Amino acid sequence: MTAATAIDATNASNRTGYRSFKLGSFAFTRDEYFVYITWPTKNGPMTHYMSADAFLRAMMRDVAWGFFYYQVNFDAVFGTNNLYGKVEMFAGSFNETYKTAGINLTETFDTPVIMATFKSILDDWCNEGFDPFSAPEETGNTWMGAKRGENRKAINRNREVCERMVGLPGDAPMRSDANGYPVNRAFHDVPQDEPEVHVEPGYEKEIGAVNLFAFLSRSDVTWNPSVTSVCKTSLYCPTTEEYILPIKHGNDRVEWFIQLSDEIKWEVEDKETGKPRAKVIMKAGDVAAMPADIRHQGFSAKRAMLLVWENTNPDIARMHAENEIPPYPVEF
């Protein structure tokens, strides 16, 4: 299957001018308020429904973060696994209830043929003025109604790159009022001075210091790591966190959270199923494991900075799956 049969969009618009999307077995359609969909049985036609701004929230980070480490939930019923070279789409195949009835459906799609049917869906059914990475506060109900406009400059943002350590001379150019990048209405208080930093003369271009607090202050985005550092297979992704994370997130390795400051509220289901699990309520200062085998999702009333901790050593995700290592870090 290639990139161009996978993206079978109906030419002519429905009554509300958005077109429909079809890929395998899955057939998606939206208008003014939800997004439908749709997939074979043994009953017949299964047709599942989202709000229409929950499923592109959770679209847009799936696309962004190249279908992330193993699994996406849109919501308790669809979403997608990641293969690494290839993805799973899924309906109901995590959730009991579906899975038990045996109307659950998961087909499974080269990566570049289902990002290329994800990237169309988000340019034809955002609307002009929608920015699926920002905070409803921000973004309005520019989602509702019907088709208008586009928002091509959100959805295709790219990321800043840094060729060094961030605040190191040959970095990328920092985030600032000149670059675009003022600080966020919620971080006002941030101060934004630089470490004061004294180095050794001869090794000027090798040491420095960065403020984390300002740097991040200035995100755009929201529940978006962004990585800061690499250490070997070592990863640090700060990111700021508002409303909830559009996504409940499977892990396919241990993931570590240090909150830096304000709240957040997380809910913790079984990866599998879906059962609940634990509700963890993280303050600033605390850390926290989430297993290789639970899926979460976040809640934030105030917009927080969060550290997430990746490890993205290639053979973990074999290692938890073949019980070579437990999914979780520590035994107590």
Given for the second form:
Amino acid sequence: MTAATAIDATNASNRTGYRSFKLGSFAFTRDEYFVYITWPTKNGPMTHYMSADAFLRAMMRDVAWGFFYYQVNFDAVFGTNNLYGKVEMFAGSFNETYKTAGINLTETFDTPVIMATFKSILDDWCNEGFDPFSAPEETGNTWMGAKRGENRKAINRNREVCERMVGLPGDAPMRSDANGYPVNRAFHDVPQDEPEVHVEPGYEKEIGAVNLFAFLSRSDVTWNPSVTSVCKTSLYCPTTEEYILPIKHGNDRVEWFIQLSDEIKWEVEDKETGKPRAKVIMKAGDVAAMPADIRHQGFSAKRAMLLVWENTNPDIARMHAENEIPPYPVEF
Ligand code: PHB
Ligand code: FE
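Other form of same protein, the form predicted in complex with ligand PHB, not the form predicted on its own:
Up next: the whole complex, starting with the chain shown before.
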């Protein structure tokens, strides 16, 4: 590790028109292509930089998902840990090299405080036309260059959460052309017919069925699971995936993946150190459990359909943390 260095934030923001931000001891700046994160270390200030595209896509997920289940790594250095009420922000604390060099920093914030800062950063740093939920082919190079307008509509869209099972009366309207959800360019071959349901009189509001493939073919976002069914603490969260999952997720529980179409490649690393542990190639029909002691990131060349199956048992994170249960779900 070379001597720590910091960039001149004033210069970058004067030239490009983006605001700079501070939260605790961390400072954030962006310019035409990059985001710079600066924090104090025993060797002086240290600056880490990443593509503004990757940074904004990751920050959008962190905000939209309320800091998600435990750990969201923007890359190998910077990220957040959800303590459910408070959030830790860290640089280098889950990177073996930074930790060994003693130049990592973790600070804890009340969730509303860090949420407000992240929302302000997104608001100022997402240019007109840049939708951090869209595939690069769809949103193009709008993230680049000097500050140009905003895209509040995209960054403030609400995460879809069903009230009841999707399709039952009382739930949000089904995705359709009329509702502003056209079939995505990658899914024109997906049949749009809906199942025929014959219900015993009196049970019309209780029984329903949907064509989940048709539902997913109309998703207008990528790497953004929507909750489509809830059964006690079991959540079905299907999603459509294209390009790269913008975060490396370090979970505090097991989650299951069911590959519904096409192919996704997963890179699996150790949760604490980031050391590589496995590569998983999932083809349509494959099922995998992601253990509770890893971080993972997905890659998808052609838009793919994935079912993420989550466990919201409020005690499960503690059970893993105290090694009451193994980090994997089954013994073979
Ligand atoms: C995950 O972290 O497991 C995850 C998140 C978003 C997705 C897919 C998987 O779209
Ligand atoms: Fe995950």
